[in-house]
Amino acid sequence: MGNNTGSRAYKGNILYSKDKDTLISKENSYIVVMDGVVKEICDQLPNGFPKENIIDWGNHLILPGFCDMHVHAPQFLQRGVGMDRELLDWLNTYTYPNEAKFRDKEHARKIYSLFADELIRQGTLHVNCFSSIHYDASEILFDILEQRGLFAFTGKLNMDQNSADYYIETTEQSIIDTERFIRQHQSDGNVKASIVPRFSITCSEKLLAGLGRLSEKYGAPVHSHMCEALNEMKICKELFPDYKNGAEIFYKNNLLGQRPTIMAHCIFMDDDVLELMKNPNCMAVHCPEATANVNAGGIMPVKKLLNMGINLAIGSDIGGGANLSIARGIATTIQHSKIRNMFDPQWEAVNLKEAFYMATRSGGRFFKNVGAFDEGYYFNALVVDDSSVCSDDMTPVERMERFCYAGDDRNIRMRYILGKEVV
């Protein structure tokens, strides 16, 4: 290993995925970190290894840090009211009058703040999420973001129709304002500025194939929603009858695959939409929760996507969702699968690995070395104690199962980001 006067290792049980099907498990093991990123794992370290540099979490579990790829900041507040309601009623009853509370800039910086504290309590460091149409709140959500340490993308959200006249924008104002929040973010940080149009319904032809042409000129990468509710696919036909389908609206107006794409939900695609998403720039984010409470109509077929090699993550939708725990996401994930086996047999419920697997590498693909601990990986990490619920005889892999089907943020003892400790 060299001079290791500036590598740090921390001790513990170490599980991380490989791939979908494969969970590697690392008992009494050592991450050895230099400058924030994984060197190797291993059973002993060297003798001369500075015994300082030592962190030793004992029986503790130490996981990759969850990736949140679908959520709306603005909506921090809004868990767990309207949820009797449909999607379409859901939006213009609670959501488009709470997120036009945010042109002012005092709201923002309080409840961005908030939200960010949130994820990072809840074991997310990586997050791809929307903001509101405000430009300057836009901007606050991306400062705290990065002072935060966090890993995420966001932009400014585009709607140009079909909102509340107290919330909507002019198309030509959308795409000024969206491509100057690019060129203000150009940097090499670890917080992206990415395209942000709502979903179709809310978006003119004219001002999505304005935003592609942005996409592709900045190579910003696009995060939206598609075939998520029947009634949502029902208005987007009427709304645009010269496209086959919500996939090809995106697509034709160079949106979806030609950068790396983040799409929500993707429950209703057809065999045409879903040649479109094997696409390695395109990722499909299964966001459980949400679509049991805003009801969607269906159940993502995860199992079925994941064959198909299609890039799949776990988002928490809040406020569709209420809670932002990935973790509570892997256990959701398994369980409404097995509700969908009971109707659709062909596909078989989705399994640990593969849960554990959407929620950490697969889903922390577009940020890059994050969601593993390969060599070469930032060591971005949660230290979980699981020692009031766990007996002696389960395995790591029990442990962490349990921890996400019965634990919670109380039992993250640490967070590292770069392998700096984060507070």
Contents of the next structure:
2 protein chains.
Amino acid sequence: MGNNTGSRAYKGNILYSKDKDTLISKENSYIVVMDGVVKEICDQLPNGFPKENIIDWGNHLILPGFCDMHVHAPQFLQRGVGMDRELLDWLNTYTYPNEAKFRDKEHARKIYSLFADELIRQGTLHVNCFSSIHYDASEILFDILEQRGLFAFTGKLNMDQNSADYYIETTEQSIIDTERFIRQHQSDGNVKASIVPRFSITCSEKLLAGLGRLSEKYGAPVHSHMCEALNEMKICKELFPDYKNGAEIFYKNNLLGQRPTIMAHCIFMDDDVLELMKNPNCMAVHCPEATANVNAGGIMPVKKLLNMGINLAIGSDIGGGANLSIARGIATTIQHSKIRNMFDPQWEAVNLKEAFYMATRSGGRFFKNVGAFDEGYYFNALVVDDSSVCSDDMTPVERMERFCYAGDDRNIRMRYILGKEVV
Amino acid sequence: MGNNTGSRAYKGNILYSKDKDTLISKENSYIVVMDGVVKEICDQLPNGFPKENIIDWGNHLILPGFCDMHVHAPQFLQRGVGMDRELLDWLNTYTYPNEAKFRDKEHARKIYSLFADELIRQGTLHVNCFSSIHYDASEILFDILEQRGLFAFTGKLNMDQNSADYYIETTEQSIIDTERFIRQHQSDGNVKASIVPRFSITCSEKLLAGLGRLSEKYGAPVHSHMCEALNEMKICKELFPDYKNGAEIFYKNNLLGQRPTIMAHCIFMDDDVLELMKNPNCMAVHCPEATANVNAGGIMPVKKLLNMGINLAIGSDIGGGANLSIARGIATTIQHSKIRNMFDPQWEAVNLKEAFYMATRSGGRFFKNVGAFDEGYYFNALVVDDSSVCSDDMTPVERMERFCYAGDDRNIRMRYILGKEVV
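Form predicted on its own done; form predicted in complex with a further copy of the same chain now:
Full complex below, order starting with the chain above.
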């Protein structure tokens, strides 16, 4: 147990998504794992399977680890504060002063350690995160994510205009530091470097073009925000009058779809933008809590995007969102979609299967072979213990639903990455 | 310490509502409490105040205990399940089978104990709850709430029509049991009996009239639901064609405003109904999570009601809602109001001061002298410890905000009722 070589069999009530409309539920079954990779799911082990290699979780649930596909690591300590502010006001009052503190490496080490601990506590084993503009702090974040064994993408944030004077960089330095960061991390570990322009308001065209060239040169994935709030889009239009919309700014600068690309929010998208996002390289991240906090202005039309086949995931968007729990994000996704539906019946609500799929298999697509238990997928999994509130007549799907709506990290009894216990 | 006789002084960062627009914040101050009642708040104690009577909570926050003004105790174990169902479907599939189990007294004792434990864990010291139709189980709930020291209203649920055949009572028995329950609990303890018709769909006119007579005879308060969902209101109209609307059904049967009356949901109210609810005896309870789950169909126009001077509170509405945390209910109230505002700018969003007021002082009005720290109020309080994530530059209001958005019961270091530690 806790060793990732040789065959192990994990027994319990296994639940994962096959696709957006299908949950696979295998009660009292075994997941057979070899060297951290799922071999098969069966209800009986072959004769002679060594007893000492069976880890029996009894009546507990075994779920894929969650994917948080949009989160700002340095905002971990400011979460839940200033929520009555509007987006740009909140950035200036809380976020920029807070992120500026990450010039101090000791501070970065302390906060990023707390952040990684909390990700794991909440069952997020796959994460796509922003850091701050600071090269050293971004390295520290990368190292901490790697030490914890997480699957992650992260990069040095870029911002050369329209920020506070104490928290900004030159175009040149931004590009130099980004290239250095990417070259430093060209290994094939589970944490990978990405290019993370904050959003187009805070990036000059020259910077975006330079980042696009780096993305092309190194095959580096991209992570940013777009189509988030109406005033953000208005400012964007004023700053980039030659572009049709926020997506085109990224697209024409080689930062949307040419390589794997994650775009947070994607709330206000016309048909042109939807067409760009249909590219299989692209993924749109719904951040339901943040949407209802500081950047209140709309809700991603999740069901429409799902039905169009656009890759979708869920993000905590700390600190616009206040909670790192993606299980809670599943419930919030459904709830907010129902509220949206109340006021526009054509705008369909999201159901449990769809939201769970977004939080696991669909988000996991960005990492490849995580977020489900197909043969060949990594055994990155959670054991959920709801015994204190479990009754005999509940199905695994109902129990997973209750965990998302009413549970918390205390229900997560064990976390595995590549078949190894995460401690 | 832990003794409710004599003067005690509790030191910390004290925060409570004066009114819907005003938070009183006293940093590093003392609440002086005599026999469980607040005497004064001061930044220095009088000379000679005995040191052993000072309980120093250092930099922690001291907040009033929360009020959960609408919750179904027997639904505690079904919370978070079947959330994709519509209200009436959910009632038939999950709720009635679950509530019917409370004919078993042992089951009732077990679940109501867990429920009371969880209320206290979440910092809810004042609660207004439904039970099931069962007389014995309702007695058990009353006793458990009393044993725990909570301030509470509860009653035997009434339902003589349109329920499942295994979970229904006759009109006569319903009235007999309700009168017996009220007579049994005419003491002046902190738990009081109320009259709790489920909603008008499940109560015949004869039953409602009988309950109205009991309310008048014993001065008993009333707790029910109304104006919750469009199909519920449509059915109501068909069942009671002689009444203008759901509120009039209660009003004309002596169950709305003649005595203290709590009505959950109050989402769809025309001017006539608003006029009835302006009665100072009435209180409307906003249940933001439940509104977004099974009974998705609208959101209470909270700000409008606040501005009209209607008494308002927050309810968890377990199991339509899935979480007993009223701190979380504060955040959800604000978030859902912002989403509502996105689609109708005239529909103003609720802010932190208003939602905190609803959850403490305003809800507390139903109990009298709880939910704030004015002189003469009971010292029913929470000590919130956020030291693991606290930085020096945060105000008490920001820290309270973060507790609501990102904290949980683990941040509640101590609970006091009438100045006594709740353990």
